[in-house]
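Here we start with a single chain on its own, the form predicted on its own, put down as structure tokens.
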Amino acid sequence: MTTRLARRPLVTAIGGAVSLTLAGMALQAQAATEISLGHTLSSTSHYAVGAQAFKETLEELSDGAFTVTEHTSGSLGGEREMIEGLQIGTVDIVITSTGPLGNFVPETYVLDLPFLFEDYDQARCVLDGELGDELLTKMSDHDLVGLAWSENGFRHMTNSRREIASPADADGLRVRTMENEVHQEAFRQMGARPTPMAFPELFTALQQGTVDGQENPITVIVATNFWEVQDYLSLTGHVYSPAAVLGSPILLDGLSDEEREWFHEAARASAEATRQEVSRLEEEGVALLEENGMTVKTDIDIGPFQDAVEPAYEIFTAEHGSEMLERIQEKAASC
């Protein structure tokens, strides 16, 4: 009897220690926010290792107390999707291209306009300063929280049908363009016939017939393995392509100054990663293609192409003016 209570104290003690540590891990776990981070491309493609990039900015800024789960291959649906998912609050990040963006943000559309930038650094000075700021900010009115600029890198046509020299090749193609108006309507005035749809359906489309080609950059091709279902690549480069790192404002709005920061400060580093990929990918990925099987056009005369997509100017500024497209053009031109 005297035994059992003498031991009584040092079982109390222990099974006190116990449950603190219990209780502390359970707080310390509870503490940890999940994040759920989309896109539509591959766990090996550009936006994969930007999204990388965030998850291991966050979570070392936030010292664990934010952790990022990354879904790829459109699983929770395609941009539209999730743009959508941003605005409820049921996705917390995206990567995104600006094809569906402009739906949301039609500011944005301005970015979409073929033969904009003549090259990256053009591009990159543009959206990196003063109007790239003004549009991220711009998205704050239609419940989305624009974080940074990434990067998809210029967009080439591929095909099943026929080499695309000139814009009279593709006459009568089926080409899957983005949702985007002002992608559609360049592809019309090339006399093809624009099929827009969700990025996580072209491979079926493409496999099964149901459009004969698309457009996209070299990142997303190989990315994709498009050469499984296309035979040709005409590096028209015609349409430079922005991604957007996108927050939930449902997310961000209930956080600090610091903590949103911490958001921020990854999605600058997931651009920067995501630009870095872009460019080595455009100096490996085509002889990648070319390995593959695809035939790959690369003497373009990008004149014809140029003169034949200038009504797109013109129906794009007469529904949302020119301002900020003359701005950009000044910008570029100095850059």
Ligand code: EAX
Given for the second form:
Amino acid sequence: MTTRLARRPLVTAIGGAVSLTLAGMALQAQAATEISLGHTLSSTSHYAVGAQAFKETLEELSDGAFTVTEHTSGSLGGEREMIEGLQIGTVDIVITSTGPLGNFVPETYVLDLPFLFEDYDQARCVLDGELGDELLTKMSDHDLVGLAWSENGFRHMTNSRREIASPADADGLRVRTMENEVHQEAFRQMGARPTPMAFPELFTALQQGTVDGQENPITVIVATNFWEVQDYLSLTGHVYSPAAVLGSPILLDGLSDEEREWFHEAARASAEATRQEVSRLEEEGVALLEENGMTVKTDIDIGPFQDAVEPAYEIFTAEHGSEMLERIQEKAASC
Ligand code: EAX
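For comparison with the form predicted on its own, please write out the form predicted together with this ligand.
Following is the full complex, with the preceding chain placed first.
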């Protein structure tokens, strides 16, 4: 039988081993770096699907050295605020549309021109190619890191006043737009009254009748239950809305090359997962919206809309030049 005195070295040894293990575990837990990822949409949205893929990929590649916390539904503010947050380091990763991005990276405004792309294949082909990479690289000139091109979808018009089948039907409607000068100009040309507004304010503005309508992809209309505040949906497909997975240089510049590559890989996985969800909702979303009481106008003749917004191209090229636009149109035609 070991006496208390005899037991002391043993107890000390066991005690020491336990504290070492605890210290080791604490060190490991301590070493995990928490990454904040923000977006404006719900936890069931196509952005949330992308956020989950980002989280799983980064945590796996880094073997738990990085853990990702998702902030949804504008809990970190609208997209403009979150992009500012990336520049000052208050948020690490953001999934955002290009809506307010042009205010920070004017080179991306070209992507917001209406009817630039005919379909998803064309848009994805251009963004996944050299031109897409070039625009992502431009972000670093503006205190942002462009990690990958994700997707929001082709945007359509909704409103609570009347069915829209032609630009004349949009005449005088107060339409919420993103904080984007190219979009505002397009709706002005259509005869509507564009009202720029951050996304987190939109549902209430529609509910209270501050605006009559808005425009978003099926993905967002479904994720935000817009049928509760909008009666009519017209499948105008008037603009392809890319999304970008952006990073904060304050975080990413401090990482090793290997770690930075983990973030790029996680962003690519995120974009792919979101695109698959967009494709699924393009198939299933309209039926769901009709089931929830929306009147959906499907067979829209886009010709009159294209004619109506054509001046937006002249205004754009007068301010931003036509070089990148022509390169995109040439590439799109070859896709
Ligand atoms: O990116 O502001 C918008 O209408 C966007 O489509 C939304 O924030 C998702």
